[in-house]
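In the form predicted alone, a lone chain appears below as structure tokens.
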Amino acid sequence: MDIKPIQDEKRAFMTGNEVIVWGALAAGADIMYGYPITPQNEIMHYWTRLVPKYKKDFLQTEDEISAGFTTVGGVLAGKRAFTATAGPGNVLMQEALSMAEMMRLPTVVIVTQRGGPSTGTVIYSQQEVNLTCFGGNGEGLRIVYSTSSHQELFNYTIKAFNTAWKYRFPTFVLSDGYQSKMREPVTIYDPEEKGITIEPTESLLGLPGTPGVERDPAHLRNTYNLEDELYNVVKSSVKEYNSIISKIVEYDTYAVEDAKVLIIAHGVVSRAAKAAISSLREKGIKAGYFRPITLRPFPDEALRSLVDNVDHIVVAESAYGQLENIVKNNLYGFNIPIIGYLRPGMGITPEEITDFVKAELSL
């Protein structure tokens, strides 16, 4: 009898990466393949580790574009696969992840963010936000969860399996390196004995019966010889990626009833941007916070109801306006100053945001 990963809750004391292992081991991934990159090697590292105990599989390829495919290959017998990376190893995966949207594969990848363009440093950032989710040949139809915890890193990878494989487009969780590397507390579970139902892996190749008479095709196709077909495919993907935006979208707010200023920041930026929030109140500043969860499909409903009576809108990040890009296109029409605190591959912390918007505001 196979041993369940973790029984009950268990208190912990570990790295972002570690972590991430858990939560895979909790949802039930059955292999992971990978190809290293700092910062998320320890991902594989510790994968390797713990998966000859829980009977699981790992393959080292030669490298990104070919861990992107393994991984498709793996989803597509019916494993609950998933790859890890980073940086220029995300630019890699591109091709194999716009084919997994393509023919609607539910592939899952943990991307631990470093600093670019290209190989940049092996530190922090959160400056693979575009590429992560509009990479690719495609319209973007992915899912992406962006962390702010190591909490949130276990909770959201076991999320991520299931939102994959319950509706059929690739998906995220967007992590950094300052994630990745420190520890923090976390409480693991058995995500069963949390009610969280395991969605069911099914294998999409050599499927039983005759194609077209004992079953339904399965038409997996990333290629199409008409304009006509490929329109109407991605008519369709575009529809039904419409359809579960409400099922899927995230996001949390802090003091935003009476805000005149809101500070919009996601994954562990967001943790500084919160607790700014305090410190600009006792300074007679009406801060509120807004955090998108999901970056795509982005919250854009949940944010427009909350800036009718707001005189600025202050993004912080440590990339150079990705975020604030996606803020100002989902904020087309409404005449609200948004200033960025744009500080690419670097940490920032409350009184950086707080000094920021004293000064920039003149309050």
Given for the second form:
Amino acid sequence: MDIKPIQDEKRAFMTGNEVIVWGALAAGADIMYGYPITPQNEIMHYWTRLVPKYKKDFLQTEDEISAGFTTVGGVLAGKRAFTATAGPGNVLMQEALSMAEMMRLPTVVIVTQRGGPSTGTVIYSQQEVNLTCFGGNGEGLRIVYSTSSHQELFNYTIKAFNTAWKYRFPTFVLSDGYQSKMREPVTIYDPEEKGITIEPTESLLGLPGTPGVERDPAHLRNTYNLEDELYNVVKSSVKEYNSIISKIVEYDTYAVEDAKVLIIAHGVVSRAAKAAISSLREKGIKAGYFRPITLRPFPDEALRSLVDNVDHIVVAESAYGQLENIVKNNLYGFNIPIIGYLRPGMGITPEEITDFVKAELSL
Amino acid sequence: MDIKPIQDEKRAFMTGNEVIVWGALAAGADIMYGYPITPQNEIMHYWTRLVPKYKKDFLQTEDEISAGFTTVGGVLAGKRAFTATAGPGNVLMQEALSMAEMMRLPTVVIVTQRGGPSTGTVIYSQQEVNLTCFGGNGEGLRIVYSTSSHQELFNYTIKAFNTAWKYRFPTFVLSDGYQSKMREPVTIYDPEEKGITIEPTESLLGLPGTPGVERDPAHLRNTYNLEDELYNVVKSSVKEYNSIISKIVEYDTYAVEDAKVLIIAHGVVSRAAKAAISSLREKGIKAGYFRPITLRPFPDEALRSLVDNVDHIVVAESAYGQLENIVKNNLYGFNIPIIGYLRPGMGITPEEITDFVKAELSL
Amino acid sequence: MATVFKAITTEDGKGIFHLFPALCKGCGLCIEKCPVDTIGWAKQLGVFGTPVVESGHGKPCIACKKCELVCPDSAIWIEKKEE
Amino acid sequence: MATVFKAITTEDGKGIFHLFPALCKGCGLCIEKCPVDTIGWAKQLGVFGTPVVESGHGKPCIACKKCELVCPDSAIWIEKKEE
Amino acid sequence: MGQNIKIVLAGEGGQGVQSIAEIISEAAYNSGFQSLYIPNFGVEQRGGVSVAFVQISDQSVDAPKFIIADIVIALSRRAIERVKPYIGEKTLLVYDSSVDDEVEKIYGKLGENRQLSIPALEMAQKEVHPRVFNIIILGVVVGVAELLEKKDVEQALERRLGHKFAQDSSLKNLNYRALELGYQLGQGK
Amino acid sequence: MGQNIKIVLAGEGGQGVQSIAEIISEAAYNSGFQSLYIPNFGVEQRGGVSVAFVQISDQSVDAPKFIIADIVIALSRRAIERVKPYIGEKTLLVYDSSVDDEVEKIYGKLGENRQLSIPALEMAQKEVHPRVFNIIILGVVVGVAELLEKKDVEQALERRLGHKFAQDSSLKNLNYRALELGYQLGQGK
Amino acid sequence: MEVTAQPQMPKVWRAETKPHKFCPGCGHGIVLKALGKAIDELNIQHNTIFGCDIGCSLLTWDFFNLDTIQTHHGRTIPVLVGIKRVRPELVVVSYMGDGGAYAIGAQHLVSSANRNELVTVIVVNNTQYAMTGGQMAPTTLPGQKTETSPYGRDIKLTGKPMLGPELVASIAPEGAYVARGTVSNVMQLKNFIKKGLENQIKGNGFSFIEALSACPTNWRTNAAETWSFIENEMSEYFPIGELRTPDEKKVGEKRKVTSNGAKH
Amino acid sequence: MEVTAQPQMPKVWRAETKPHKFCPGCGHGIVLKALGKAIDELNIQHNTIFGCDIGCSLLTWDFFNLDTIQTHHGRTIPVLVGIKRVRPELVVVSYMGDGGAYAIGAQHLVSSANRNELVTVIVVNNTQYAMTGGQMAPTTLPGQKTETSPYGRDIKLTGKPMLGPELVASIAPEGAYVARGTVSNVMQLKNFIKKGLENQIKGNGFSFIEALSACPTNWRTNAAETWSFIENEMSEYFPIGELRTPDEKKVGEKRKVTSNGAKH
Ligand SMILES: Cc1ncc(C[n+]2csc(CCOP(=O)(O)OP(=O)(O)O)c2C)c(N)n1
Ligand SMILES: Cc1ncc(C[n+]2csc(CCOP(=O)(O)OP(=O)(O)O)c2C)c(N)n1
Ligand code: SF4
Ligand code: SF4
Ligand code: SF4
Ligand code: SF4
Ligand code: SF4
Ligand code: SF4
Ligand SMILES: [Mg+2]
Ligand SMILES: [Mg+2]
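Counterpart to the form predicted alone, namely the form predicted together with another copy of the chain:
What follows is the whole complex; the chain from before opens it.
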């Protein structure tokens, strides 16, 4: 980094896509590879405007397949490379990300969810949870941060690069069209001034010394000839993934101590969920709220430890049960009724959650 | 159909890929679109050999994206079209299948699972469960049959066409490399002789009459402008999907009446699971077995109704917990310990299951 | 015919200039293509609330139909005057 | 040099024909390319259990190195005889 | 109205609805409020009605979009229809007097506290300049919402248009006049 | 041996291992057994050892692959090493006498009931024809396995090679002699 | 009701959905007029299938009185190939943007041209990704400013504008039809499209027409600037005319291999 | 230990992994020898990145003493483009099959050629999908039998063989290098590859070499038939030689647009 993009802490009022760019700059990202798709476009727009000033790079590729694989190339070459996509672009990018998953490449992908399936809408949804957490022909050994505000977009964009390069699993910031397009206040800062160390990158190819003469060549592959070879590779990745879960999981809670009704939501919907708590409490309903920040790995222990006295769980999401299924999975063994407020592709307001809870629980 | 491909019932000893071709012929398939990938190749090889004889069609496309979208085209045109793929090809095909899911197109896809993630191995796995059941940027409104023998490959290939055209959700036969490449006995037959009615197809485009003059034009789209438009489309698909679940779900059980240990497996692994039951019972362990034939929708009621007296559930699969998660999900509310015998990309033998169960349950 | 559009009709030179305000988006492409510069902005507003066009602003219309041809919205119909 | 290959060496015409059985897969491409047809099958088996090749089956070797060049496995080395 | 306000603005593409929303929300942010602005967007945007959602609050803003607005400003004929979902029991509908008939047609009489017809278009044409129509509306919103100080709005206006004002000082004058006109129209309603 | 048998065959690409497996499994199927055959396959197949898995049973066959085989037939030097995972306590290892030393090197002495060295290569070269080496092996397997009737095997052979026999009757003779020779070698072992 | 003066839309246009969804001055409307006229003249409304891509072309999903399928970005060609393969009696039209055709869908374009598929492809070249707000496309002119080339397209880093018809012509076999027209010459464009449709109907081969088009919204041009950009800047870079007609012979056409020295 | 006669492999070949994993008589070995010699002569072992595709080319993942990345089917070009964009000092070689390059990866080939990316692409044309067992490829000759054209490729239904270098030459800008060689002429092939590498090193532009190769396994040919198929059948259809060298000018190269009539 020649010029520090952010010198002092700065308060600003901007769109989420702009925030993401500042986050990437703050994290020392070197290059963005990308293909246009709404609602992530402005990430590319802002980035390309700043490229000359901060001596960064940008490549607009021919499609998302290429955006994924060029990102893989940038990462292999030891650079802090990233890309951003949404919807059908996210579908196509799974091919490259399955390679990154196999080869443990620290790719960073920003996903700005839009309506699905198919081209759907260009607007908003939370329907890319399955795809982002488990996409591709693998086991979903990935790290997925779901953000709910511009401040988090900034913080977790920085964190995504660090997590990726530290643990070497494909890492995602799962955002959505609303967060992309809306403006709200945010404080941007230089992470190092906040004591956040930026993880160094490492070249996997093009190392110093002549291969085979001064050192062994790097022979990287993702294809195996025998079942056992593959099994051992996957097994060791799984093992490593499982061992770092506790270091990675993050979540947020509110008013859970005495909660009888637990509302679970992630991303931008969690704002509405949190807001609904107060109005439910005003009406005498002891509601609390849990939000997984990492959807993958899921903060299962945290959730399990706080549901003991809960009578009802409500999952609110702008999808048809993608979070709900993850929750059920992670709460296996409990038998607290779970009901979903499932609104694929639709925004959710505090009032809607409040009304739903009241109606469903006949309270 | 000019010539009936299968006239009488015929016993044969052949590979699974060959069986699939006979199944498709028996179901009256018109055209296969495809791109080479191991282990599905021989489906194309056999099919192309028979094309002139039975007046069928074949198109080798430039990639799986095209195979998926040409299949969509064939279906739109009212033909019984299908394709087959595996691994990274299955990843790429999700784009077209998300369109089929949105537009309710009766696509039929044969998936011969291979090792993953990434190019992995060309051999075998059960790692494409997540991908096939929930791939794409949608809610996984799909029908997935998981077969375990050549007889089933034949039966469910026929059924897949019928289900697809009856209910109009993308329909999959989930097989694997072992089933593709192995030879074992099978009885092939003309479905009509067995009283199986072949669902008629229907043109969605190119209908008779001049559009706008003699009839309304068919204006098919998968892109919506407003959130509510999309929401209504998805909601109505979900509703319809939920309403047909009970007509579609299929499963198999064995020795479950008094079972204390329930082994759950799908596809070819279920053969080993079933075989393990006897040896476990010989050793005094009251084991039973449950196999979902439809992985999506999942036969949750059937499973829930038989676990009441079960003490332990063992999920055996050639993947890292893809079936296990589905099981947990569908058994939410119970708290029977579930343990997974998880072998991504590896075959599983009855002996291994028996040993695992004994060791894990310290029996 | 189910859908009917109302025209504003002006005569100019050899052409009868029918303009359909419900179609005209006021893009001005026709204005630029008229070889005799007879098309100009009108007071009337079109479908997007922007002014529509009319003939009579330049030399007389020669009924070449260029305007009709380039209008992306088929908002113009030039009827040749019977001679 | 970590990896060492053993050669079978035969002299013929202008060339010393070194053949490395651990590399030769017996494809026969060299045989077809020899302008003097001196290459032929040998008794010795190669890496895949198929016969390797040797010189001395036709006219004398002219050390043109065509065989060496086309061998996909680099299983032949033609050493020019000092004259 | 209180310290928490939800505003919907809707109009045709050229009417500058999104700019007004941006200026208001930024002004609110500058004056220390929490504020959130989001435009609607879709594939058929070009020909569609442009809608902006603004929330200003002294507490954090919960969801980017909302259903029932406190104030709805609809500037064109089509916008009147389009904003229907956002109008609740207590919503104030502000609209240009040129579409009085459309309001009447769709909503009938909403009642005095619930509707405000303003002759902004006419005023712009006659008293200032058609170009600053949206600034009049901006003034109206500020006047109606009674949340922001005029000076904060002027500051936000300067930030966005300052470079243009610098080139042509008459422009500044025009804008400030338009803002004031609108403010007068809106205040106390 | 019983009515349930697991066989692994391994050899070099050209040695016809997969054909033998196909014929045996099909013969078993013809004689009313349940039978399952699966080859190994992978991306590095061309240069790798070819392996075939055959199961014959009077009950349904459970899993396509297995670990411990009843009989392992390894035909080349590299195959001897490759089949290691399939050899259990009771497995019979059959191999060509030309690789006796390799077996010795890798397995030492397995014991009389557990190993069978057959001079098939030599026999093929001297007594019949190198081309029918694999048919000798086929005979050996049938002899050792003691499950199939020779006539069923002959029938399967006819089905696969009948069209060639029709063209050249000496070929038929050759194949039948090879089968018989192998059968003699294998029987009762 | 008295029949009054009515717009002279091509008959195949669907009046009920007009005004259409394109921006004021959008070139798509002109290309669609040329296409509509060609369909009218050929009298193929009853058996034509219209496929549109993602991009501004998607706004045509209800444009025509034709059975219409709106596909995914770049995938219109395979969908229509899939249809045509089983319903050869239909006339299929793939209507796409330059981004869809030359970037994300380039493999389909190249492969369908190479296979000589019986489809007619119309590519609307507006030198941008218009629907997504004006990013650089393969066709963006050198130095042209877009949202992802904010300082002008740097050909050193991003190459020169893609010449689509030239690419197709280089591989399309005998029987193919390839042309480039412009919204500046509607009748010529209509003729090219008509020939491209006839070529399909006759079963000759792949038919490809690029149309130089206008995107005033993203170009931020007024009418005069719009025409000038098309007629001066674009037309200079992208030569107008027919590149291949089905009667020409082509280099590289060799005899059928009778013995391939392979298989038995 | 006494130094005995040793195979004359290119220095950059990794002896430890030899014999390599290709079939007897496979043309890949010959192409890799030409590539190895070119790398030796240019002395770029220390800074060359080798990328191989899926297809039989994947068997090269440990072939060279070069840092090597084995990618997905058809995706080698984008991976190497991604590397080259951030590490311009490296020399990147994309080694792929005809299926990977001309079918599933055609959009990457077309786009990287159009952008004039500084990569050297080597395509091994064996008229088939070899790794998957010999299916028809875009390059399969008319009438040639493959597993998916069991009665011979019917050009009426599936088109004629794709001419890759001709395609690339039609769009690659000034500075590109495009050639077609054959395993029948190893020294010429080596020279083409060497020029293609030099072209990248000099920063001229995209470099593309197709090599006519042999797949005796899927062709089921003996040595004589193999050579004959390459030298007679293939070479007739696919002309050998250089199609573009960086010094030539190209049609369609127009002046930079200084005012685009757009934006402000
Ligand atoms: C897989 C995928 N990637 C990206 C997009 C986003 N997208 C929609 S339209 C478009 C651009 C279209 O440009 P072009 O094809 O030139 O058509 P135009 O809008 O210019 O007419 C893009 C990139 C998408 N819908 N799907
Ligand atoms: C996405 C995807 N589709 C299909 C395959 C299967 N596949 C592996 S290799 C191959 C063919 C390769 O052919 P070519 O590129 O010509 O190389 P060759 O083997 O002939 O050298 C295919 C289709 C794959 N690995 N990934
Ligand atoms: S018809 Fe010709 S002359 Fe008349 S208004 Fe139109 S363009 Fe002008
Ligand atoms: S070209 Fe058409 S839409 Fe544009 S101004 Fe003229 S009449 Fe109106
Ligand atoms: S070309 Fe090489 S591998 Fe082939 S036979 Fe000759 S020496 Fe052996
Ligand atoms: S060097 Fe030339 S002449 Fe000598 S053996 Fe080799 S090919 Fe034949
Ligand atoms: S954005 Fe451009 S291409 Fe799209 S409709 Fe508007 S003017 Fe036409
Ligand atoms: S299959 Fe063909 S291309 Fe592949 S290694 Fe064997 S001979 Fe070479
Ligand atoms: Mg475009
Ligand atoms: Mg090939």
